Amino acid sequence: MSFQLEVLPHRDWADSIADLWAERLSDSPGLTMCLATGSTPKPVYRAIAGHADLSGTKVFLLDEFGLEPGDPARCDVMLGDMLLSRLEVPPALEKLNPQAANLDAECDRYSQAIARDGLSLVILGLGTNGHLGLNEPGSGYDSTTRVVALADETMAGLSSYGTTSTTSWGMTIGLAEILSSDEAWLLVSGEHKAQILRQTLIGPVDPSVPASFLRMHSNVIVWVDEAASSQLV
């Protein structure tokens, strides 16, 4: 259990993360990535978008909210917003549907989609209360993509995203898939993840905090800022 840990000052976070990123798709141009939404990896998006070309690569969303098409607080909004429509040539892109006729169906499609594909990198944010994606607290590293009930913290916090719309539920990789990917960074920043930082990198790994399952991964980088550091000494 063991990961890389860069401590950045904030100027240069999103920059050295974007830098790095660009790196791998020169390398690896038909790269295949789970990419997740919410503010936190919003500049590093914005600056990916100005130096790299993500044209043959494959994007499968993260997660996505119980809610109608178009609202702003969709993950594929989001991440339209964010990147997708920066982008001169957009990657192919994958997503759940919480539209669909029979949801375990979709889940299940998206499942064997993520299985047959393989994930060559995954990006993820860092929920206050240790969530990733929405794998909410008392998650297994065992699960697989399903239909989740969200906690109260990341139903209040929906509004953050502009909608008016709320719902109690969403769907989400799992953590089984994310653990399976071949590389994992995990982008935090901000004084007010301080604390759930240090449960996941020092604390115990179980689902109370489903992010610490990370620690069970053999190729991880945690890209944070020096706000989001300050609990780690």
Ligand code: GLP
The other form holds:
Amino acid sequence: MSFQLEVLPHRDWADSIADLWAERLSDSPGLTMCLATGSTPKPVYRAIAGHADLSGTKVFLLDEFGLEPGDPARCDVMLGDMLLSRLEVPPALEKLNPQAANLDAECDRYSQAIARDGLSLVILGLGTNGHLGLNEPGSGYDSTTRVVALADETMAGLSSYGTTSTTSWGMTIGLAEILSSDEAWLLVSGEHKAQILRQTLIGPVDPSVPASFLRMHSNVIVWVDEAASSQLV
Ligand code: GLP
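Previous: the form predicted alone; requested now: the form predicted in complex with the ligand:
Then the entire complex follows, led off by the chain already shown.
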């Protein structure tokens, strides 16, 4: 139970993450990854698109909101804008379909695909309520891919992704699947994440802060900019 904490000046944060990511890709061109969307990874995706080849990789999208296809807050739309459209040859992409007729069967399909392929690297953001993906407070470390009700903070945050729509639900890979990855990176930037980062790294490991379960994993890097690190001392 340990993690590597990297605290970096904001100007170096995204490039440092992208540099190590590019190294991983050069060592393993067929890497199977699970990627978050949201605002946090945007500069990292922009940086990696400039200097790495993802053509042989496979990407599982971490989660999805119960919104209509094409909505700007959809995770697949965000990943397209932030990363896929910037690559000459995109990776193979797997994603959850919130329009599927049978959502439980769709979650089972995704869970089985992750178990079959195995995850080498998961890149995560941190919700201000401690969520990972859409594993909201109350989620157990043994949770798997499923349909979830969104926490109030998560619903309120949807507008920051440029949508005028709202939804009360989403789909997410579970904490068990996140913890099954060979390696996990938690990306955290900005003063508004300082308090929840402290709880994640220093508070109890329990479902009230789902991200705290990353401390059960033996190969985690927490990439933090100076503003987000302000409450760690
Ligand atoms: C969102 C997303 C997550 C994301 C997290 C943090 O609700 N569904 O995948 O990692 O919350 O988002 P942000 O980076 O925008 O703060």
